[in-house]
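Here you get one chain, nothing else, as structure tokens; it is the form predicted on its own.
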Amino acid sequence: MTLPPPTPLPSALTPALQAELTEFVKGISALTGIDFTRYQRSALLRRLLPRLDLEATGSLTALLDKARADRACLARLQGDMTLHVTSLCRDATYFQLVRQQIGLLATYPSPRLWVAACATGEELFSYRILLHEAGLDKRCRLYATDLSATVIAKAQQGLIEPYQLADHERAYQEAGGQGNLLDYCQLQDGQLRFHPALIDGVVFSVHNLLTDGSFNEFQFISCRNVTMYFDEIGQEQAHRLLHQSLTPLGHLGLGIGESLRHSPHRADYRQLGRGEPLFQRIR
């Protein structure tokens, strides 16, 4: 059987395209709760893509129908949205930087760290791990937040996979780890997890960057590789929450090619180290 070519990507967003994306967003958005309305339309249409050729439709307007009938295809579509993919101590240098300024939340009696859009846990487990080592894990506490109530209920459980051992090892080294990460570690019910410790006292929640509002205030907002999704007018929608929820003097932390430059706030702030997307709220 010859199975037929990968539907190409387009090399621009046709008007009539464009249309039909248009009404795919509403459509979805309706369906799984989300509203996926001010993300970026290419980065969207790049994901999509690759899922008409998977459920065999070959066109937006179809896949939307079938996940109108069929619960298992819209959970793969919501996936494929709203796009997962973090791990464990990711981009090192930054790590390094973090590592560097993580202390000065021992100014305050009761420290307040974010992790949004958590995905599986890998971002928050870092950040555990490296109040550990700095000492300060038994005064800070920890809000992790994602979208999806699927991904928040897979970081809760811990799970490391065997074949990412090794590579998370390299990444705790390479960020400035002061110990083995299988310190952090146990077998449990032959499965490898991340140590309760690190995951006791945390407070998981289902928040979307777009649509809720502040819940607290905090002195560090890890906010990494998400706004880079949104439109112009969704990073500004999401900058003005991270501001409106970060003390002054407060970390914010973004992904590598993520910036504020639209932010409302982004004079409020400066950069730490060289080059690395760390900021300081300075008023």
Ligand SMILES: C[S@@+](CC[C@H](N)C(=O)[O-])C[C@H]1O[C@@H](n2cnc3c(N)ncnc32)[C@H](O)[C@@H]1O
Contents of the next structure:
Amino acid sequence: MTLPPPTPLPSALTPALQAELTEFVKGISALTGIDFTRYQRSALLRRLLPRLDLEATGSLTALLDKARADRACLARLQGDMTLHVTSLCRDATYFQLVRQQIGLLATYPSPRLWVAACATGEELFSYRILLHEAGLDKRCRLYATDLSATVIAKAQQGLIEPYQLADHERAYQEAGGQGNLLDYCQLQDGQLRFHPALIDGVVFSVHNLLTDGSFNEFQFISCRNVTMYFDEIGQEQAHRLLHQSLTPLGHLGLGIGESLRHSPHRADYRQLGRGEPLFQRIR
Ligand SMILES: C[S@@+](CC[C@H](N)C(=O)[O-])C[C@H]1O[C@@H](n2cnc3c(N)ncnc32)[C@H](O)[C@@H]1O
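Taking the form predicted on its own as the starting point, write out the structure of the form predicted together with this ligand.
To see the whole picture, the full complex is given below, headed by that same chain.
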């Protein structure tokens, strides 16, 4: 099969393209009710340019016009701009370290764990399995949020596509899994799903890390692979919220390549392990 050539990326954001992108972001924010102004512009552009070909529009302005008239196109654009890529036990060494630390939750009478930007739920299920294997599943209350109601609905279904199973099993084992992943899955109506016990009792909600407030205090917050899409001010805002929501001595997990560089509270954390993005709030 011959794939079409990829959309060439502009070598620089010219002032004209920058102005067009600003108008586009304003327009999409107004149409979706989601404020995209604090997302990194170059990363947004990289994800949007292929869409110009796919939607047969020659410019961002024309693409915005199409989105105004076509709700399905708008939904596709929103998906491009928020990117829902995720996987079970993403980054084995990170989850091995979490496995070592998660027992600390036993020192709290009713610990709470928040998976922020949970996408379709694989990250949530990773923690739930770890908690189960640490004997803490019944004690810990889990919260899972995302900007997108569509992915939250998928997370609540816990569907596993057959082609994903081998990757899930491998990732679970590499992260130190103590059993067999199939023990956490169930066949229901001919569909493989994560076991309902991994989903039961989880509080799911739509929540925007840039515009919504703190809604509880947590002993563990996992906020992985999302702040990297925000600009510096956006990262600062999100980290202010995370700090406000994390109890002293609580843990904060970020994605590989993410950091506390733009957190106004970075001095309040210590990094655990060797370079893994897992932090403990020390004051
Ligand atoms: C790349 S996925 C990461 C999923 C998961 N945390 C992981 O590491 O595998 C990014 C997720 O962040 C969500 N997201 C993007 N902007 C957000 C925001 N402002 N507030 C909350 N979630 C957001 C997207 O909808 C998407 O599901």
